[in-house]
Structure formats: C-alpha cells, structure tokens
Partner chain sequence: MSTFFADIEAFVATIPDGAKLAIPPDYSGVALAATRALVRRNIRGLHLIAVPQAGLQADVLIGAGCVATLEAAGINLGEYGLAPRFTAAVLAGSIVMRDATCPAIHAGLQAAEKGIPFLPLRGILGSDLLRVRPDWRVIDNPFGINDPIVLIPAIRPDIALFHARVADRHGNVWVGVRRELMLMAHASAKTYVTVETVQTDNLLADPALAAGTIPALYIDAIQHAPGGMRPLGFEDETAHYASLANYASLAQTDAGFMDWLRTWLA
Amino acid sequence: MSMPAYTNEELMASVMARLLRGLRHVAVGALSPLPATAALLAGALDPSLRVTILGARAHQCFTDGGRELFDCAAQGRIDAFFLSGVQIDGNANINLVGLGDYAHPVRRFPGSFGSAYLYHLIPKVILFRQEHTPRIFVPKVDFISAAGTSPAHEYRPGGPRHLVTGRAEFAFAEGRFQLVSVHGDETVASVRAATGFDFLSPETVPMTSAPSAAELVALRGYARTQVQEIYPAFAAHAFGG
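With the form predicted on its own in mind, show the structure of this chain by itself.
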C-alpha cells in the first residue's frame, strides 16, 4: 500500500479551509494549531478573507485579546470559528471541563473560556478533533461546556455546522450529524466503529478530496512559515514535502 502524498493534518486543514470559502472573517482561538493552519491556507487562497489568530503577532489587530474577539462576535463581525473538546456527542455538545462526576471528576481540564458564548453567536462553527475514537465521540458528554442545540424559542444566530476529524467530515443540521466523506482508507463501517454516537449516512459516501497542488504549495510554504511562529512543535511534524 503506497503512502499518501500528504499528512493527515494537511488533509484536515484543506477540508476546513474549503469550508471557509466565500466568508469575510474567520477567527481562531488560542492553542489551535490545526484551525490556524486551515485559516491561513484559506487566506492564502483568498486574500479577501480576513484571518484573526489569537496569539499571532502578524494575524491579529486586537489590543485586548479574547475580550475584543467576544465583542466582534457579538457585533456579528466574525463569520466562522473553530471549537473542539475532550468529548463531543451526537448533539454537538462539547465538554472542556472534566471527565466523570462534576463534583468528583476523574480528570479536570482548563475550562470553557467563552466557548458557549461564541458557539451561540458565530454563524459557522466548525468542530474539529484529529483523534477519532469512542472516548472522544461519546453518546453523551459528561459535562456540557457549550451546547450544540438550543430550544426553539431561544435566539441563537450561531452554532455548529461541520465536524472534521482525522477519519471523516460531517455536516450538522437539525440536531444530527451526517457523514459527508471519509478520509483515505476509512469506510462508513470503520467510522461508525470509532464513533460512540449514531449519525446519518447517505447510501454512497465519497472519499474526502485530497489537498490540491495549490493547497499543498500554500500549506508547505506560507502556512507553515506563519504557523511556525506560534506553534513550532506542530509545524515541525504536521507538514509533508
């Protein structure tokens, strides 16, 4: 079996970058090297896209960090954002707080840091997680840091639209995930076996499109150079070529 001509990180970044086409402004939070790569790739291919990355000197004009990001979201000035979690369930709820009982957790994590606020306000939230196993994608999260859906009477302009993992791409609509494509040698069966919640699937599921030549050039040139400033360890292993 021949090895792919691109890394899993490059494939995921290209998938997420394509989801940003036609937008005005994408923002990326802290400690998010893969979304930062995707946003930079999208910006390299479409210079009209504004890319804001917290923690990057060259890609943010904020003087007050996260608080200005929240202000922009409330004003409707951010079109897309990325969120992840230690657990994600079939209702697109994410858990960033801890595992087990809340009062006596098995493990505690840093916390939600505005994820619920941004999840409700930004029109296109792209969920992501490179590891795709039943311990991540669970039937029900242990703690809801940010809810994927809201009651019908609640005003909510934002929410989850896509999920990109190391195995597949999903769309999210009407409270359910639907499989869009599978990566490389994955199949619908292998993705189901790695997912703790049920999801919809069309009769025929295509293989995820590989990064194009133009995408790989931008990834391995401009995006790698820019990401290296913020995430040198990630840049050292995530790019092929």
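What would the structure be for the form predicted together with the partner chain, rather than the form predicted on its own?
There are no partners or other molecules in what follows, just the one chain.
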C-alpha cells in the first residue's frame, strides 16, 4: 500500500468543504483550525460563498460585538457551522464540559461556548473530530452541552447533519448516524470497532473520495496561507506537499 498523497487533515477538510457546496454563508467558531481550513477551501472554490471565521479579522464582517454571530444565526443568516466535542454520542449529543459527574468531575474542559444555542438554529451543523476512538464516540455523553435531537414541537430550524472524523464520514438523520464513506484503509468493521455507539451502515461503503488536484492546490495555496495567520501551529503540520 503506497502512502497517500495527502494528509488526514487535508482529506477531512476536503470532505467538510464539499458539504458546504451551494451554501451562501458558513461560519467557523474560535479554535477550529480544521473547519477554518475547510471553509477557506470551499470559499476558494466557490467565491459566492461567504466565509466568516471568528477571531480572524480578515475573514469576518461583524461590527456589533460578540452577540452579532448569535443574532445572525437566530435569523437564519448563517447556513452552516461546525461543532465538536470531548464526547459525542449516537444521538449526536455533544459534551464540551467535563467527564464524570458534573458536581464532581474527573476531567474538566473549557465549556459549552455557543453550542447549546447554535446547534438548534443553524440549518447544517457539521460535527467534526479527528480522533475517532471509543473514548470520544460514546454510547451516552456525561454532560449534554447541546442536544442532538429535540421533540417535534420545539422550535428547531437547525441541527446536526453530518459527522466527519479522521476515519469516516457519517450523515445524521432521524436521530441516527449512518456511515457514508470510510477513509483510506478503514472498513465498516474497523470504524465500528472505533465507535462506542451503534450506527446504520450497509455491509460495505465506498472509500471517501481523495482530495482532487484542484482541492489540493487550493488547500496548499490559499487555505494554508490564510490558516497560517490564525493557527500557525496547526498549519505547520496539517498540510502536505
């Protein structure tokens, strides 16, 4: 088996960028280098896509302070956003707070940030997590920062639609994840072994499409240059070529 001509980050970014096709406006939160890369790649390939990256002055237009992103989201002015978690479960609940009992945690993480709100309001939320192991993808999260699903009567124009990991791509619909494709040498069985929750899958799934030549050029040119300004440490290892 020959070495792939792209990094795992480049593959994930191109998968995530393809999920943004045809949208008007994607926003990326703070501390999200991989989503920033994907959004910049998508923007490079489709100049009509507006890309907002919080914390990067060159890539955001807000003039009304920290609340503007959230007001924008509630009005439907943002089509897609990315969220992750220290735990993600099979119902797409995400945990950004801690492990163990909330009152006496064994691990503490930064906090829920805007997830509890944006998850409900932005139509296409793409979950991402490069580490794909049973400690991340658990049967049930210890703390629900943001709920994956809601009762039918609750106001919820948004929610999780996709999950992209270092091993595979999933779709999320009707309260379940479904395996869409596996990266490189992964198989349905290897992805199942790395996932702590059950998911729908045919017996075999296609291999995730490799980044195209055009995607790699945009990734290693425009996207890398821009990401370097915001996330120098990430940019130093994430790009090949």
